[in-house]
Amino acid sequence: MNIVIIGQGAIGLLWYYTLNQQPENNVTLQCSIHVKNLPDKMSFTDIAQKKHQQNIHLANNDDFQQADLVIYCLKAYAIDKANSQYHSITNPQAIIIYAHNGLLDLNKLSEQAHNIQPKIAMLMTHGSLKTNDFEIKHTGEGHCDIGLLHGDISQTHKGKLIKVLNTALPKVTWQNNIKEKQWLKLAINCVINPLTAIHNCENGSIASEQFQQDIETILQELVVIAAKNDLNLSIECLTKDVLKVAENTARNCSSMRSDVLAKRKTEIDHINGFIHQQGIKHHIATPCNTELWQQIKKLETDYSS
């Protein structure tokens, strides 16, 4: 399979390395224009702490035009620009996958798509840590849920896609209702990401008594907004999911906390900010999610000014 990976972050490099281990794949990497001094190889440390190297092959226009699969491993705020940049040179028959936190505007994705081109969401629980430019560690085995956002995909192509992804980074599961899975992950992100970033704590701290009222209020607001999007979610189930993830990743640093510590732009606009914007759209107050969104935006403004 001809595959282009867009993005050289922890997840992009994880897919680039693992997909390259299948000799039948031709995998290339599209890096940010801001990358300087590109090395010939990337470094990968597996779960068993063994180190490996993989040659880096950069994508060109021909690779996009011949691609069977393009995986966007980018921050949510970068997806629209990347879509606009690569849409015109991408094979109209290629399967497009988006791996990111938060939720995107599906109308924009549809506008940028060919009529029936399959666009797929990917939700991952694998742990991947970027320790240096083009150096990553696979810090935790997990799973991937994928499902159709736009267009159509045949059973043949679906089966081939799952086989390729599963061989590279198991376990990959097809979800007929990926929208619900996206909202379940959004709920976890709405709690863990902003709270760990604001309070500068590890994920496990979220399970303490200090945050119980915040968790309840964040999720209550999200459930109301989800109902306006034709989803019936349970606060009790969401709370259990949040606490389970906090426990399972207790020593981890959330992606938003990592961004804040590194003084980078966060994905808050597509997480709590998404709930805030949905609240405006449906004339529903979301004071807790709105406040968290504003607090993170203030942090970004403070360190970027």
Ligand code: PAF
The other form holds:
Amino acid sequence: MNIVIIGQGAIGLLWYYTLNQQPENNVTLQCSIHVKNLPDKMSFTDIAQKKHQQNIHLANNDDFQQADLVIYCLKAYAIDKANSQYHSITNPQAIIIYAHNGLLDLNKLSEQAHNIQPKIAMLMTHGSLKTNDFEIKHTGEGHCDIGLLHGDISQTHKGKLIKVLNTALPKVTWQNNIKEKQWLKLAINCVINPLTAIHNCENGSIASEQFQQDIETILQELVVIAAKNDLNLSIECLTKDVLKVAENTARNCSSMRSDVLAKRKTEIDHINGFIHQQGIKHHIATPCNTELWQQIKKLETDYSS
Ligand code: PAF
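May I ask for the structure of the form predicted together with the named molecule now, the form predicted alone having been displayed?
Then the entire complex follows, led off by the chain already shown.
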């Protein structure tokens, strides 16, 4: 399969390395920013702490034109711009996958899409840590859910796609209702990401008594907004899921906390900010999510000014 990976972050490099291990794949990397002193190889430390190296082949226009699969491993806020940048040079038959936290405005994606081009969402729970530029560590085995957001995909293409991804990074599961899975992931991110970033704590701390009222309010607001999007979510199940992820990733630094500590832009607009925007759209107050969104925006403004 001809594959282009967009983004040289922890997730982009994880797919770049693992997909490269199948000799029948031709995998190239599109860096999201201009990289000075690009090394020849990337380094990958597997779960058993063994270090491996992989040549870096950068993508060119021909690679996009011949791609069977393009995986956008970017932050949610970078997807729109990247779509406009690469859409016109990408093979119209290529399968497009988006791997990011938070939710995007689906209408925008469909406007840019070739009519029936399959656009797929990918939700991952693998732990991948970027230890340096072009250096990653696979810190936790997880799983991956994928499902169709827009367009159409034949059974043959779907079967081939799952086989290639599953061989690279098991286990990958096709979800017929990816929208519901996206909202479950959104709920986890709406709780863990801003609270760990604001209180500068590891994910495991979220289980402590001090956060239980906030968790309940964040999730109650999310459930009301989800209902406006034709999704019936249960607050009890969501609370259990959030606490389970906090326990399973107890020693991890959430992506938003990492962004704040490194003074980078966060994905807050697509997480609690998404709930806030949906609240405005449907005339529903979401005070807790709105406040968390504002608090993180203030942190971002403070360190970027
Ligand atoms: O964004 C993150 O860090 C992750 O999605 C999660 C699940 C909150 C675990 O750290």
